[in-house]
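One chain follows as structure tokens, the form predicted alone.
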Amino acid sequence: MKIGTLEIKHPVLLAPMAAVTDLPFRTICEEHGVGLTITEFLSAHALKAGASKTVDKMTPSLFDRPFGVQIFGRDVNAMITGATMACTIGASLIDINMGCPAKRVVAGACGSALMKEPTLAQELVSSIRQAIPEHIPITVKHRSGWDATSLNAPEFACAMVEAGACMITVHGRSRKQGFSGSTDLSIIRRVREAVPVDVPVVGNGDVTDVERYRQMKEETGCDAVMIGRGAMGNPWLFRRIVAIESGNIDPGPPTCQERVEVFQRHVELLYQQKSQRLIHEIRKASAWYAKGLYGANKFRQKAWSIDDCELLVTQATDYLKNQSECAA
């Protein structure tokens, strides 16, 4: 899959989530064939500003494996500035959110909000566009609507594609639903029966397992699939699409040995990469790694109980290798 200029030899990637998609998860993700990581959403504002919090989660992936920083905010100024910043780490592409449902984003009239204002989306796109070199491409990541009334995304995607936009990745829920009910795969087809056929479209929305992304290729005709939560403790998930999008054996779920070592590996990015608040980080890969395993819920609330991370990497280590079996 091409993107603009940018080349994607695996039509996967890893969308973008706060606190999720920092660099030692993105890693992971990379290292199991993944083809394509972005980072945590950024705010464009507290990056004008020159932020720390955020300027530092700003990062780009390691052994110069290509990768994409998005970002939100809806003042075209403060969105250069951060275009332009992420330019300078070397980002292979520039997405930029609207589809966000948080209250605290829309409530700044951002990121899903901005699928009312298509006028003013255009302008940030078309501003950013000719302010950043022309071989990085820009895209937009949005939701089928505001609500059940407005599902304007096939009219809303073109107009993003006219102002710019190399790729379009559609989340096939309205603003409103949020994260509840489930995805409209109809109106991801709907959007890629509406762009031009050589602008990528990606579907985005409820891919958990291999069944549900031939599902979403099969009845939407996306170019690539877009995995968020589905990929937290479960970046085999990649590996597994791999295989099947190379014409080989699905090679299946991990084997508990297999969930051991890239914990293990996960932990060894965040020693690297974390300096603050690092019980926390690897109290959140602990609890990712045992997701559907037997007595994850009382695993996980003893996690949350240790304080010393050594002592955490113990348990957890020990939690996973005493599991019979492994869930996919």
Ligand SMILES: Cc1cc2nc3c(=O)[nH]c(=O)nc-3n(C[C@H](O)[C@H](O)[C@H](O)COP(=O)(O)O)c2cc1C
Given for the second form:
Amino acid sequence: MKIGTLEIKHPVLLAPMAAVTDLPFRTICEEHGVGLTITEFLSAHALKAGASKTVDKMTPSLFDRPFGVQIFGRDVNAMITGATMACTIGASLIDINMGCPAKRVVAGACGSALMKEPTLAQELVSSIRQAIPEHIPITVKHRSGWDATSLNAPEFACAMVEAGACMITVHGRSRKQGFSGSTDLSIIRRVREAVPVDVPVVGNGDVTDVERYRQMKEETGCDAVMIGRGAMGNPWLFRRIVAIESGNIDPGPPTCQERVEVFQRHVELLYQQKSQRLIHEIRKASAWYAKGLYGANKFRQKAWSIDDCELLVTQATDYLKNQSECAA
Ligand SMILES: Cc1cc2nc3c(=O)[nH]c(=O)nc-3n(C[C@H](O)[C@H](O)[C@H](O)COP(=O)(O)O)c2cc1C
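If the structure you just shared is the form predicted alone, then what does the corresponding form predicted in complex with the ligand look like?
Starting with the chain above, the whole complex follows.
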């Protein structure tokens, strides 16, 4: 799939997720075939101010793999600074967040609040477009609209494309819905129908397995699918989708052994990349890989009571090894 001049191998993307899509998790997903990963949303204002907590989250993928940086804000100069910083570290694309429903973000009239201000949203896109090198695509991720009375995603997407965006991702829920209800595939279809054919439209929301991936593609006609929560502790979903898209047989869910190995690889990356709150990060990862397995709740409680990293890794490994129902 082509996003402007950027070619990605497989039409499946990892959704940007705050406190989730850090470098270790992005790397795990890349190792399972995801087409592109994007950093969590980074405040343009904080980037401009040089806030190390935010700047440190702007991390290039390992081994020169392509990656996107997502920024949010409403101040043109700050957005240009943020985008320029992303270009400097080698970002393959700049994604602009116009979908975040969080109170603190919309209180500052950023994220999904920009769907109520298409003229300013266009100005942000076109100003960044003029400020950064031509070959680096600008993309926009937004929701179906602000609320049920203003589902303006098709018009909004066209306005963003007119301003210079060369890929649109739509999460099929309104800001008001937050994460409740289910994603509306029909609005994603309407965006696909409205936007020029050479601009990829990415469908997002509730894709947690191969069946839902197929449904998203078939019912919306989208060019690619973006997966968030469904990939946490389940990077194999990317491997399965890539196999299907390449005309191969679905390799199915992981074996018990594979689950253990990928958990250990994830921990290895956490040790390499995280200098702070390592125990917290390992607990989080353990809980993801335990999701849906027998005794997961009890294991999670236990994991939260362990304060020693090595002990936690040993206990988590034992727990994952003892899952008979995920054995090959
Ligand atoms: C914990 C969490 C953090 C998120 N952070 C971001 C973010 O930083 N930027 C963004 O555009 N969307 C963010 N999202 C929304 C996701 O990218 C995605 O649109 C949404 O979760 C729906 O996709 P899914 O059903 O596949 O998870 C976040 C979602 C979750 C659950």
